[in-house]
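First, one chain by itself in structure tokens, the form predicted on its own.
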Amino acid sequence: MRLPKYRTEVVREEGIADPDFLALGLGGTNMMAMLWSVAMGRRCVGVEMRGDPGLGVHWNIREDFYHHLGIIDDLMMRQYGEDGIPRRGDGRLFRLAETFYSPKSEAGDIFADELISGLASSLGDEIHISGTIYHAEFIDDRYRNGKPNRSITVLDRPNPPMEPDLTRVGRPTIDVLDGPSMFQAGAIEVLTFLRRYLQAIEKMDMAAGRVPRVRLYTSHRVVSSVGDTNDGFLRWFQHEDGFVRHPDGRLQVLIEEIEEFDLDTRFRRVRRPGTPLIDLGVPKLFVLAQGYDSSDADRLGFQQHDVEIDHHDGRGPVVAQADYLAGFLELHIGGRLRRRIASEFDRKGNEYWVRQIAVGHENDPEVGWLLVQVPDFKTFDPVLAGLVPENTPRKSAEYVAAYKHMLRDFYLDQAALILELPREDLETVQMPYGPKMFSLVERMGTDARVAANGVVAGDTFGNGHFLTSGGAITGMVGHACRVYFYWKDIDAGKPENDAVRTLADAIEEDTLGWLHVSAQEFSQALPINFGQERIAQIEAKSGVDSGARATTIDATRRHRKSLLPLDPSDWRRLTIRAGRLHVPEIPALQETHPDERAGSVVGAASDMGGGDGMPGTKMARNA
């Protein structure tokens, strides 16, 4: 057989060889950690393979992350003078604390592009990019003594920072986690932000002629391999690895640049043709946050272990893991965090807890974020609710379109118990995106550290529960400002072995504390973000004790599906289902429970239907 002969040409370009920093992956963990380095005086290279950043979700956001953007302004001011600090396209310098908030402007409907290009000043307007919470509103809808019951906390607004506390870093995440969520933000548009700051730096870098702080690469990945073959012997012959590991211990890393291309459905990615490989040399310290599917930590020998909790059920330790169905609706919420926990019973009168959370953003009507969790008994069966033939294939049209029909049935019925609006007003409310089911399973790796010089974090390294954006938290305000302490301890003289170990250790404990708090968003009545002075509130409004726990199933009992983890490059196959804007804010909340209001036909058995002589069956939605 004869091979094709590839030439690969290896490039070392000036300025970046052998960084301080190496960042692979530009999420919020490694985009804060690089601003911390930065900020510390260090050279920093970037490298992200998915270009601007795309994540549709909503982050509920604690104080702490207003903090840490302060201390990095004032960071930087200390180390470059006001002449080193990026500016604004207005001509302001670009301060990070204050782009994200500031008592002096306002939240509105906004990009972070139109803020930092100076368009919204030009055009008379003083605005930031995170809203404030107004409304924090708790709804505990959970049956007491076999009967419908409804118990709401209306809880005290959180009173915003008038100035970054430039004293306030390295808390344990754990007890960043306690407490309440202050802000609300697209994560788009905080990673659009943080980002653009990043490139300002590179930008104002180069065009002076003087070697860059940063470097950032948006279509570049570890090298994998020559060529674009998928499999068989061409492809392990051709084979390049992007990681070279010295005998030290320490690893080189060769970056290639990448076209991505969507085919059958998947988006694929190639070497550019033509195109040289990156060699960026040895770093002295290189994170590597991709997500919670990193296949750049799987060659580095990383390995992930399910968490498994007790729920005092009897069945002793299960793995961690919850079902959601998430979508995105143009409806008005406002700055208003609502959160809501039910009752929810299987055909044998079991009982089971689900939650709904809906978020919005402060002067913003076209901001509708909703999570509704799936009971674990659920299993939008077509065939089972009666919708089409037993013999149906799962990959036919008719089976695809009755399970689809399915999940948003379900998925509008909680969503209007959350939003007290009435069902067949959703029906024609414009959704840009989902219903998506996916599963949230809780995994954890044994060691953050992959390198001499080199650790994984973020996700990569561990994910807890998102309901409480607890991921966002850990990365981008546990995990990033261990870095600006390793930075710290490498200044004080600490050997690199011990200080790469040291912020291994704290990457390890972040993610037991976010752990720790997010145990109780699985079986247990109350939500972690509202802050344990708040969980007192309410738990003694309502008199249920916060350690309650309902029924749950172990993930090899449920009957699913079609669940995966949510995809990221879904934000970028969005599905829009035309509709209206729905500009009124949502109602209040009524003092009934819903199983107790006029024209109600669901029982105990709530939406899911009864069974055994429980009121409210209906075939449809037992399934």
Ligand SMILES: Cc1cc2nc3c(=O)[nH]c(=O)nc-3n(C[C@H](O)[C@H](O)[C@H](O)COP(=O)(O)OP(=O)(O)OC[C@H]3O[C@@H](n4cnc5c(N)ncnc54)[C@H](O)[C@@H]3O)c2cc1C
The other form holds:
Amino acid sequence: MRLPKYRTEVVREEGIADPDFLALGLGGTNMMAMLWSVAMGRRCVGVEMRGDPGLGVHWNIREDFYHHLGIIDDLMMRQYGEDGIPRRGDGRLFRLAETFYSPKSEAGDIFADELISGLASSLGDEIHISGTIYHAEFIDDRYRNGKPNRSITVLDRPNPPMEPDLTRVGRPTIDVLDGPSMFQAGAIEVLTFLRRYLQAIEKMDMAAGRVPRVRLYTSHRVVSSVGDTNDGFLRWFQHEDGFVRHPDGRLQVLIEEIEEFDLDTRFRRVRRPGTPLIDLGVPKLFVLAQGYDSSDADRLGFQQHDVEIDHHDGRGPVVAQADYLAGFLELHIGGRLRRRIASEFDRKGNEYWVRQIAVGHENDPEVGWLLVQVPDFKTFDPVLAGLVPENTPRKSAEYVAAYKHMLRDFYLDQAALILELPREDLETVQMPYGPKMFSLVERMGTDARVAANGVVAGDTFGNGHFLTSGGAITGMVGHACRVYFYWKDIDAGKPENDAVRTLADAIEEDTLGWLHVSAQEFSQALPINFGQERIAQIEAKSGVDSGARATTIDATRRHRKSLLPLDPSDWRRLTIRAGRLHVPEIPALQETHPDERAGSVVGAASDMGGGDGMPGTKMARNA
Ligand SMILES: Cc1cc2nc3c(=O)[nH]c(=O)nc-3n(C[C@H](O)[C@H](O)[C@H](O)COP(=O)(O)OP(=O)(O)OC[C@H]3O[C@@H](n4cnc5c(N)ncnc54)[C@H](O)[C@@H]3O)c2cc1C
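So that was the form predicted on its own. Now I'd like the form predicted in complex with the ligand, please.
Shown next: the complete complex, the earlier chain at its head.
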């Protein structure tokens, strides 16, 4: 065993070390895994480096999540009785399922802390965190035979469950995702209420002088080095490793408290001066779920590979990759999930399919999450567009400003199309985030098992396409409940080694399920988050076979070189473009294709597009 040479004190907290379950990273995946574990009577420790949750996206959520919360509530009651369950600030039992959704309370502009603290109920407001999706709309604006064509499908209004179904657990992720999303919720609010529940257990146990069932370290990470400031050989020489591998393959984990600061526009983290290292001992099971890019997983030798998709078009497998612009506008989309697919044309008239998604929240006029796909031919090159002179340095203020202007221009154009709002109206709407370009590349690990006692999970293990609204679901519903089954296996006498193997294989199967449903977001038209059954209805209506694909596929004509991940720290450094709140709900969908409407230059020009039948001005705009 190679123990690190510590120059600092190492402490072991009584009753904390050697936990049953250790969660490294406290996103949705691991907080749900912790909840399942504590509900199964296990002692848990969680380690998170970014403090309270800060993830700014708005999630579409499948129904199974609600049922899982209900099952955890039920297990908690059986395991600990009423006295072992935390209470909200208003004295009521803190139940996870009803905090998330209840037919007896209202959705709206909800902060989890207002609900949990009891403030909302003291004001007479009975509220829950999620909103229900009442309008699921799919617009197919792809050209047919060289002409604009619109086909709209509006799904039946879903029936939210009246109460949790205590039998609905363990469904294959592919089946969970093959169904429409039922709820919408701010990721930050979901993560906050899960965190508050875990914190409340920790607090009540500590107050009672018991060994806490849950212990959270939220400004901490696995010991990684002497600090971010020592670079090069010296740093390598002094490197301390908080993962200590024992001869039997199990890992011992040591953590350090960190201080985070903003240095030259980058967040840096160093060990908090004067603090000891904390030896967490050897957990029975650890799950490492630290998001898309985890240096801890790298350290453990875990590797991901790009996922390739074979479209059976003779070109063989290509990397599953696409570029998007993400942005958050303060406008009223309401309880709606709207998706659109449309044709864009490059200068040569090649057709590309681009997708957009608009996500809102029931009774909350401030939630307008919009993601728009960038076709591969779009370079956002200010010189090509004639916005700055040739040879303008790429880092100059003029170049960057022109580039950003082009991004926003394209984003608002596309936003206007999916929202059916005049472009000039959108110009004045407040925008707290974006548009931010990011590249989506699907990746997956070969084996989730990284130690005799540990696995990786969530986005760290693999990721599919976010348009399936499947990432959090794969982690929080799929991977997390595999931990529940792990404990059931252990209770049933399965050897630990076999139980971890089963867990790792199940994690891989879940992610493969997500990748499977993601494949069609790269080439085919129809959105999986409406469910296979509905896809058949849409196909029947639009007359376009879901197996059909654009003449060009993403990733084959790539001009933009760099791959930009969506940095989780972005949510902590928002740049707000001030403007008004767009209060009226977005208008009803029109029957006509945008290019056919009066005043549309594209529509007017489409007949002049020459022998190829492609819309001339649209091509010009797409420089
Ligand atoms: C724009 C967008 C829209 C999306 N929409 C949806 C949707 O509608 N529905 C859906 O299901 N999914 C959606 N997703 C995907 C979803 O957000 C992710 O799949 C999900 O957050 C992954 O959860 P996770 O727990 O695996 O990782 P994360 O949420 O990334 O959490 C990882 C945690 O680990 C912490 N961490 C990282 N490194 C360390 C370290 N070294 N030490 C300690 N802690 C660490 C991080 O601070 C973070 O708290 C969307 C994603 C994006 C980008």
